[in-house]
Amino acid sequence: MLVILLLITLLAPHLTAYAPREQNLRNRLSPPTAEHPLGTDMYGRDLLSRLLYGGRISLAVGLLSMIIAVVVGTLVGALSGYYGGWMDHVLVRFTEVVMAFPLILLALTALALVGSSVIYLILIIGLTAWPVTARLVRGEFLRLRNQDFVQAARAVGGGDGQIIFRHLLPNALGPMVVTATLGVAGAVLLEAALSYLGIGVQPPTPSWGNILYEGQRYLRAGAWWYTVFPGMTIFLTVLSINLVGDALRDSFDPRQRL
């Protein structure tokens, strides 16, 4: 499923004849029909053209700040969970006050401060999200940390940056990759949410959330095309991408394999 939905939206001007903002006012909140398999919009542009573009921008947002929440929570927890210390106090203390705002309201926040674009949409996520990763990564590296294999790199000679990078951080890749993938699904619908809200992606350009904003102001004038549709795709979306995350989770877990 998942590798469906990204085939269609990388596929999407060989899969529509209409581009994503092509208008025609005569045919406004048409019905689904073999022209236009999705219906039309409040403009009468082609929804399944919308939705394949707006799929681009929605699954960038997810998958690009998703790296960066890895990135940075993997630095922070690595530094604290092997060094330890008044390093670790610090680190902890302020993941957990990170943690401490929800993260739409710190999102909804910085975009109200810095104003609404793709860019600042995945980064404001990105840096915002890192908190969960930090806290497995420093996990691991504190179980890790004092295992026979370390010690034998620290007794040959092996500088921290070595020890981090060569020998724990690949030990903990499993539960990172884990957390990375169910971490995309959360960062797909809260671009969503935010788009829905009017601070994420801006109309014309087109995203899963603001096409479900828009639609629901005609769903009393009997357009559900108009909403139907980006909420089945929000919802398959992230439910395959929970159903591939959860299956990581259980391949990279040895009692699965007892």
Second form
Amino acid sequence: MLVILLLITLLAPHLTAYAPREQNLRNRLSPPTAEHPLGTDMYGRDLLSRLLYGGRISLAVGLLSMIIAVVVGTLVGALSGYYGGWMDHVLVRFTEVVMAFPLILLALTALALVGSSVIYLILIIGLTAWPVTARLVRGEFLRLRNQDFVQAARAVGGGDGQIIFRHLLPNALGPMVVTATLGVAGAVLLEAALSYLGIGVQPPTPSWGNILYEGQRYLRAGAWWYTVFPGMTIFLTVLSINLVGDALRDSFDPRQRL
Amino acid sequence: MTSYVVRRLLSVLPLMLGISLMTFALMHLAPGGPTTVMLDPTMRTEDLERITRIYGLDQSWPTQYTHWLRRVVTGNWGRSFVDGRQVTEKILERLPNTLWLMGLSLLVALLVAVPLGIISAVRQYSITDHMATIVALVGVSLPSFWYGLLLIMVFSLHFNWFPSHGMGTYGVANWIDRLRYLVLPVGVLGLGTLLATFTRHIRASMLDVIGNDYVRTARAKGLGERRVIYGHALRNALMPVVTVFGLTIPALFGGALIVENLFAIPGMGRLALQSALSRDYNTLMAINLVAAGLMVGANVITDILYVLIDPRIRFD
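Return the structure block for the form predicted in complex with the partner chain; the form predicted on its own was the one displayed.
Next comes the full complex, and the chain you just saw is listed first.
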């Protein structure tokens, strides 16, 4: 499902006959027809092609921001779990401070400060969503730090960097992959929410969130497809990413169900 | 006990200090500093310098921070850049709406999640259990704004049962009317992600408890299933759930932000978006502080509650 989704957004130009910004004012707000399977929007643009192209943005924001979050989170978690002491103390406090703020409020504030653009959006979501990974990596490192194989590596003269990257990180990878996968789902939702609120990806660039933002204004006029389809796309995408995450968790740790 | 409470309250200080530092840093992260928003293209350089001096922006960071912190602690949070009103006043008039929304949603979520979690744990792999799993999965994947729009489509536009936006008439006169306005927002906030999170936790912790020796003992001495579950297992199962409470507050606030904007409820979340769109930094910073403070407060309360209900825990 997820693979199909990625494929169809990548192959978007071959799947739809319409460009996402091609307007046709004579065919505004048309319900789904054979020509436009998901209907058209307020400027007569084909909704299907807008959703396909919007998917590129939404998925790219989700993936890239999660990569940033995982890198930052791993760095913070590894430093704090491996070295302990005052460094751990300071970093844990810092993580707690960041976690005290509602994610969406923090992102909203940062976007208001620097302005809305896709690049900023990726950076901001990445730089606010890392605490989950940091806490996880720290926990894993604390658990592994004093195990025999780590002691052995240290005894034969392994340096800090070598122990962290060759011995500790690979052992923490399982839960990290799970968290990162579920994190992508969260990032896609956050991007959609911010764009829905009108402060994320700015039109005319399509994203699932801002299509919904436009669509809701025509709900009263009866243009149900304009709201139903973009939201359904977000929902099914996030659902399938979460399903993959759950499946990964089950395969890494069969004891933890649900 | 008293000493624990005192120590727990004191441990909040460094956290609050960190939160204030982060808020301050955010404000000064803006390219060009906080004055750029107030910039008027027609402004003369002398005026800009004067403003910079009045707001103390020509001083060093640490000096600015201590000045700002002193003002925040003494309750002087500055004025809104947009309408010049006191920020505290703006927030206080909106806070109750947000707290009502959050509180009612928590209540509704718990009312559904507790029985659902218990049943799905007691009858593991039954139809109810599978349904709970689906509810949990759908709940975390459902974009709340879309879910809300669908509810509006069905219940306000099609059936015309509930109003689609607003908060109803102001004042205490008409409670029923106000509740009618809250049905859909609370439905979105309470019966979405929140319900999913609680159901997951209650089910997991109930499954944990059921496997314990004392539950088997209770069964062995011939107690009825009801007494075993509600008398022995439930109280122990709900304890870990209390800790989740404080942790859900930021997410709940974030959810309220979306829901308030969707249903046009004049709460803090709506104020946050309006301030963000009009780059009203003073108000935005204050909302951040209040939101983070709410989370810290909720965590302190849950920690203290936890010690009260679980006599095994002692912090010495």
